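Listed next as structure tokens is one chain, alone, in the form predicted alone.
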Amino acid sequence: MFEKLALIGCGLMGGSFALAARQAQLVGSVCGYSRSPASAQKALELGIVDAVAATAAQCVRGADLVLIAVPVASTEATLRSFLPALSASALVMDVGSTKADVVQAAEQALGERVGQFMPAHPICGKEVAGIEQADAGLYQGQQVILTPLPSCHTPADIGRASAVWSALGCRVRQMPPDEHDRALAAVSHFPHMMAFALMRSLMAQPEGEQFMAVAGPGFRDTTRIAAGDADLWADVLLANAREVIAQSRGLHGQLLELESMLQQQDRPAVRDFIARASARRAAWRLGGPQASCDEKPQA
């Protein structure tokens, strides 16, 4: 489908898409470039891209697809290094976790040019980051989220777009970007948030080694993203701040509501409030249709 990858960002996600891409045959030749020239050549030598680039603008020159794959606040300095080289055919995309900044930043920097580009969230990762942990793998069966411009997108470049996903083994669906950040602050950002603070509360703990040492599965489990990478998680967080505290509000809230019932020890309140998330639990699948429960949520 397209003869150059442009791949600006050599890390876990950009590799895993030009290794994905290949695998699909989608491109015929791969270009990366990186602001750590270290990773641009490791991505060489693992053979995840043909070439390597001394800036942005030479890495997009005569490529017709470019995927951006840099953390969100880099976005608009990003667009704006390789504009003047980027062919007027190009598609661009990004990996973003977060939407609406990215395409407030997309806007700023392309200017009437913005329809090139189709931000995009494909929902995967690891904890691990770097060019080392590229996975051809890695977006097989994973949801990828376009938010598209009612303003400046057509069918035509949803479509587009959407193959190249559906082409990596993604399921693609559509959302506004503030739908978007509200959703995934709800179900991403703020998780992250608090398996970080988790880990700092029993740091701040005099006795937290030894308590961590003796954890089991149900600790593992809820600390896993913890191990995520700093530089790219306080970015997500600052630039959907807003949402994120607007969950972290709604979670105080329902621990108020928790613990008193622990402080008057009312035993049928703790349990329904556990059930009734434990069954809403229990009827959530993986990016696949919502089985429907008995056990609803108050209000």
Given for the second form:
There are 2 protein chains.
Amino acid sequence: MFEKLALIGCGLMGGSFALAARQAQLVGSVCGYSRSPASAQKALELGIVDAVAATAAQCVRGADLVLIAVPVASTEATLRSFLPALSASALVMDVGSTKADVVQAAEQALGERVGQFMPAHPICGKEVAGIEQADAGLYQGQQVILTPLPSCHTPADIGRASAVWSALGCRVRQMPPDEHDRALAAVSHFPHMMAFALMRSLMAQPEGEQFMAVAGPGFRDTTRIAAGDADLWADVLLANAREVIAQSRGLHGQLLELESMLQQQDRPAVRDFIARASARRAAWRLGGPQASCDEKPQA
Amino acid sequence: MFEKLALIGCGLMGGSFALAARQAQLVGSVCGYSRSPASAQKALELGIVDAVAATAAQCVRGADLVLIAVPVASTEATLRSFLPALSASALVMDVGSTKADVVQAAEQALGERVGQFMPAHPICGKEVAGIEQADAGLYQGQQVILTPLPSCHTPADIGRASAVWSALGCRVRQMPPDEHDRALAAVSHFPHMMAFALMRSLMAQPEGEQFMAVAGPGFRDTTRIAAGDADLWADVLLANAREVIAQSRGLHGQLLELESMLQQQDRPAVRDFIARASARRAAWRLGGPQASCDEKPQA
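The block above covers the form predicted alone; next, return the form predicted in complex with a further copy of the same chain.
Then the entire complex follows, led off by the chain already shown.
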């Protein structure tokens, strides 16, 4: 149980965290700060925060739990902006989709106090942004990856951070930051890049609009994440550029292979290519192989 | 209202059609035939068909509506197999995902009787196959594209075929076969190819399994269609190879452009690339921009 949550960044991820934390009775009061006063005000109106602070420093004063839910590129400036006001015993976490850059930002901004910061990435989200979309159930049943720093985080630090996410119904994993970034490039960042590129490819065709008018449920699901927030995803792809480019090269290679099989009308090869992909995807379950299968496939 | 529906092919699409047609009181009795006797038997046990025929010819005898729901590559052989037993007034339709090859198959198999066949493509499906997955609601609210032949289909033919799908809750469009195949390559066939290739790219990486263990809802939706049936999708991609390869080239181009922006850490360009994709996808709606059920044939 925490006395006061300071929410730095009042958007979808932060707002959902505040709602879930209240619902789980994990926090007493919630104070919000946003660079956009309108978002903070909206959070107050919606009852997601109890109070609004004029600065990040005022927001964290007296807080024992601080969640920064801002674009990853703003992490360092955000941490610096409230460090002087941060209680020595407060736990600070983020929700950023990349971790190597966030860890570096935290080291730069916090120096010897970097141990107060636990890098965290809940693997969930929505393709719509903003505090109005905040959802108390967003984190329920999802995975959270912590990337603690071996040099400064004790098992107790890790336990305290894990307990926060467990209270919200998450399953917690640990991973080194660079491993996190490689994995997420493969299964999240690059799939977003691919979905953006598919939309742009359609838009670049003279008949693209007519084509999209007959698109069905498969297109709907494949491109859902292409509606993601441009600022957020620009930051993520730029921060993890090397890894997403490597994933893109992998896709180019597989597509070229399949194109060649199609050009040769090599049915056994095409069928085998698809059959292996299909079998692996059919066996995949949200939450990893050890999890209970509460995935609801979309029709 | 039809007296007897002959269902040639007892799988997901055919079984769902039979269930929906019964529910809409569109057909009296349903007779099923499948190359796999087990599937036909299962359809009988599930009450999806009233009777099972030993051959396709026996199945269509006395039927005034025939639905062939078989892999597109089997269309010609299927039509030939029952043509001698087909009533001169029966309406025959398919549900295949490609249309230029299906029209050609129908012309080859049916000759001067090709006017009895109306090529149809309901834009829906599931990533799971088999009669056990049949679902009376599969077609409800979805689009169906008819690709009539100007040389032999009368407005009355088109009206009769449209009425079948309208009765099932579908919205009906007309399109020339080659235009259909170009459009579907762009919004369905290639997205499947892309999803298969993404799975294969992950499987080709030494850490691929670890990566997939942390994949979240975005990955789930983006790759859902990669679990599609290998035989069905091999046929579709091979039949529409030229168009899907053209779409693949389009995606390569967009990905290369984005890779270059990322390599140069050109944030304004990356943000703009994503913002345009995101805005277009956010504005897209299943079923196309207009909700009218009787769209005029395109010029």
